[in-house]
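Below, in structure tokens: the form predicted alone, a single chain.
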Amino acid sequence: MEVDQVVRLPRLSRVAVCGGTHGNELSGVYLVKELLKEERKVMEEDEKKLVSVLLVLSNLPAMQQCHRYVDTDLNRSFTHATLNDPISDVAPYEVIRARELNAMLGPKGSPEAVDLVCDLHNTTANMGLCLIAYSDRDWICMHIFRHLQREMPDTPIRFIHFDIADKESFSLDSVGKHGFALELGPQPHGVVRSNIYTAMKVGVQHMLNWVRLFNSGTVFEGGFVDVYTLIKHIDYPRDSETHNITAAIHPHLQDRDFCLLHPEDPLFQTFSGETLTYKGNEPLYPFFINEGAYYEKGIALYLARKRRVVVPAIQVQPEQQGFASKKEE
């Protein structure tokens, strides 16, 4: 695939807007509800540019009680399988909102899929914005990766990719044609930091922009993107017997998201105080590194390898546009 070589795609006709898949990630919480006040300018904006915006408040009773999840891990059920294998009378809540939320936006893998879903999280680890999704050729996600990165300078965005195949994709993100997780940190889970709340607010901004410029006929000139994908991921050292965790996060390591870690680097702290090192045969670089929701999974930091990829210019099929023709410098 060449730089310059335009690829047209379908016009993203319905965008969905998601938040509280995690009840106490409070930033798009509270974005999803101040937009559904503002609902009725918002649809008057995007009617004129030919765009719905969907704004979906994912799992009520969880956000109720200020918690990740009632019964079990609502971003974790929207696998071909847990979607579509039948369902016993007592299934967790979330199984049976996920279907709800799957009948809403997709059916995944449907013609009749939203276009576009974004679905807001936050981490307490210091990453910054990232964009999270399946497919490193999804250039619909490159180019409002790319678009966030102009648009927001100041403020560290990396685009981390799950190589994971449709049917085990397993996040609400993945329902729509196109989807990615919008995640944001550092914020302490119940907790709602201005700073990560704004940041959050002009990254939807921006990126429900980006998709009425492409709408309009806009060409986005190709380039880019540095990609981090996943390789594995690390739990804490453990005790045999109670299977309680031994050590912590290294201080050296930790805050140091998407910074290089090398074999022999410290990577945990037991808590006798020895320093245990990474031992893997290649440096990679952490994520995730001791998110608060991941303990109860056994993952103490994700590992990821970075390579860039060459994504192609794009603009909005000629029969669909309706437009003049622009181009994005």
Given for the second form:
Protein chains: 2
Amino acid sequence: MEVDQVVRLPRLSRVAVCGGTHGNELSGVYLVKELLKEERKVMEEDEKKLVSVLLVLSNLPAMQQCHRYVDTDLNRSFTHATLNDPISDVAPYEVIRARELNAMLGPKGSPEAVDLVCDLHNTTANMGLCLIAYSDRDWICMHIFRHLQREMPDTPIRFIHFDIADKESFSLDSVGKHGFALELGPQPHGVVRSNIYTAMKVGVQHMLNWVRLFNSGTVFEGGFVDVYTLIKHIDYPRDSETHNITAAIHPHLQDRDFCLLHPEDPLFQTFSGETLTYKGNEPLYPFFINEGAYYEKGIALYLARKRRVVVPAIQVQPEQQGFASKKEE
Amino acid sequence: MEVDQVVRLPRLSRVAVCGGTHGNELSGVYLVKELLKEERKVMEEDEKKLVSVLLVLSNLPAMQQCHRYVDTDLNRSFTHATLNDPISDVAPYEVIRARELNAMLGPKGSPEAVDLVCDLHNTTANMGLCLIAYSDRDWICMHIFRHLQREMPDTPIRFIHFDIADKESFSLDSVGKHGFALELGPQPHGVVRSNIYTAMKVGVQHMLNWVRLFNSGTVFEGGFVDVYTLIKHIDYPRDSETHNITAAIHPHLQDRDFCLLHPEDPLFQTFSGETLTYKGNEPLYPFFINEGAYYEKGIALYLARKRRVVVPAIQVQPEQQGFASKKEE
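Output the form predicted together with a further copy of the same chain next; the form predicted alone has already been displayed.
The next block holds the full complex; its first chain is the one shown before.
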């Protein structure tokens, strides 16, 4: 692949922006509510025709309780098996809701699926703004990432790659032809912080602007993206009998997401005051350090390898250019 | 009252340290669990006789769910009415539990009550370490406060006064003869941060050391305490129909607990981007700014007046001095 060879990709006609997939991640909840309000106002006809935006509040009952979920984690319920296996009468609410969302935005893997799903999330970890995707060669997601980096130079922005097969991909964003989670932190769950809300709002606006530019025929030049690929996770030290955690993230590691963790660096501090160090063989990049929702999942932090991926120039396929060009035909 | 006149006060024989009163405030949960472990180890006989420490996990079902409460806020359930009114068969779990705790540590207002209750809490607000009490003339609480200030010079420590009559006092710490909430932040609910956990642990150790010194006859010199007395609270702007909040704490105010808020200072930023200012008549000190658990209570922040209170020298009443002196009799 040559960097300066322009790859032609289909138009992105329908984009879904989803909030409240986790009911206590409030930036996404309030941003989608705000966008729904603004949608009622008159929008420029040209803008409307360049992309159709679906605004989705994914898990209303969880939002009402201000909990992550009601019965089970909605954002782990989009695997092929959970969407397609026979369903019982007492299925968890979120398993039923996942099928509704799959019918609305998918079906996953089909030509009817929306072109792009952007699912809004918050984390208690100090991760800044991250795009999390299942592919490191989805040029749409990677060009959107590069666009956000250019347009938001004061915000730390990273690209995280979950290297998981399509069938096993578990999150709402996997339902679209392209998709990513837009993850912003640090923000406590059940709280909205203006700075995090605003960064999310600006990020979504730039993402939609990029889609409009793409659909109207703009050529986006090639370049590079630094990709953080998930390698493994580490659980908290736990009491063998009670399964209670016996240590917290070490103060030297807390809030240092994406700072290289070397073997023998401090990892945990036990509740009695001892330091436990990282026993891995290679330095890796930690992220989701001390994410509140992951205590129950047995995850204290994730570790990633970083590598540079070459991204080609892209442009929309000519027969599918935007409204403006079509009018000239 | 003369500052250098020594006030004689009864011995503090029994002290309760409580965690998990809110099940998702994890520093207190893990600290009390750790202290329960350490209790099993051999303690110096002299130390034991100087004070008897009761360690309490207040709300186990809420801790298991990692929620603030199961049915209703336990830490609002210790008013005279809630503890004493006729109880129905379908009473909320926490109303029943409040009566159990009142039987164990009180009864509130009676001579049988424990001498001191220290109830451990966390907040998402940037409040450092605070003692919250119902009195600004409880010399025991105020001397403990001064001791923590001396012993923890790197930690911001404040004394908050809720000016509420005994009968209306609502929190667990009101059950003891003396009592205060030890509030530490910022820490997201459902998360434990090493630095906050450690500050709480050190604070509790210094508090218990102070009680042992007091019981063994030490004279504590008089001085001053800056008291922040709660004046009022402000709710978020809300949509009149849905009651949803329409703004977050302004980024200029976020994390600036105990920094004087002047009339016309930025207070909120609406989700559409406008700034709303503080419309009060006098400058006041904000605290509990953007506390996660207070969204449902209609509280965006509290406002306090600060004033300096003269605290007399104190010493334990001679007939009730500690073990060491008694042995010499």
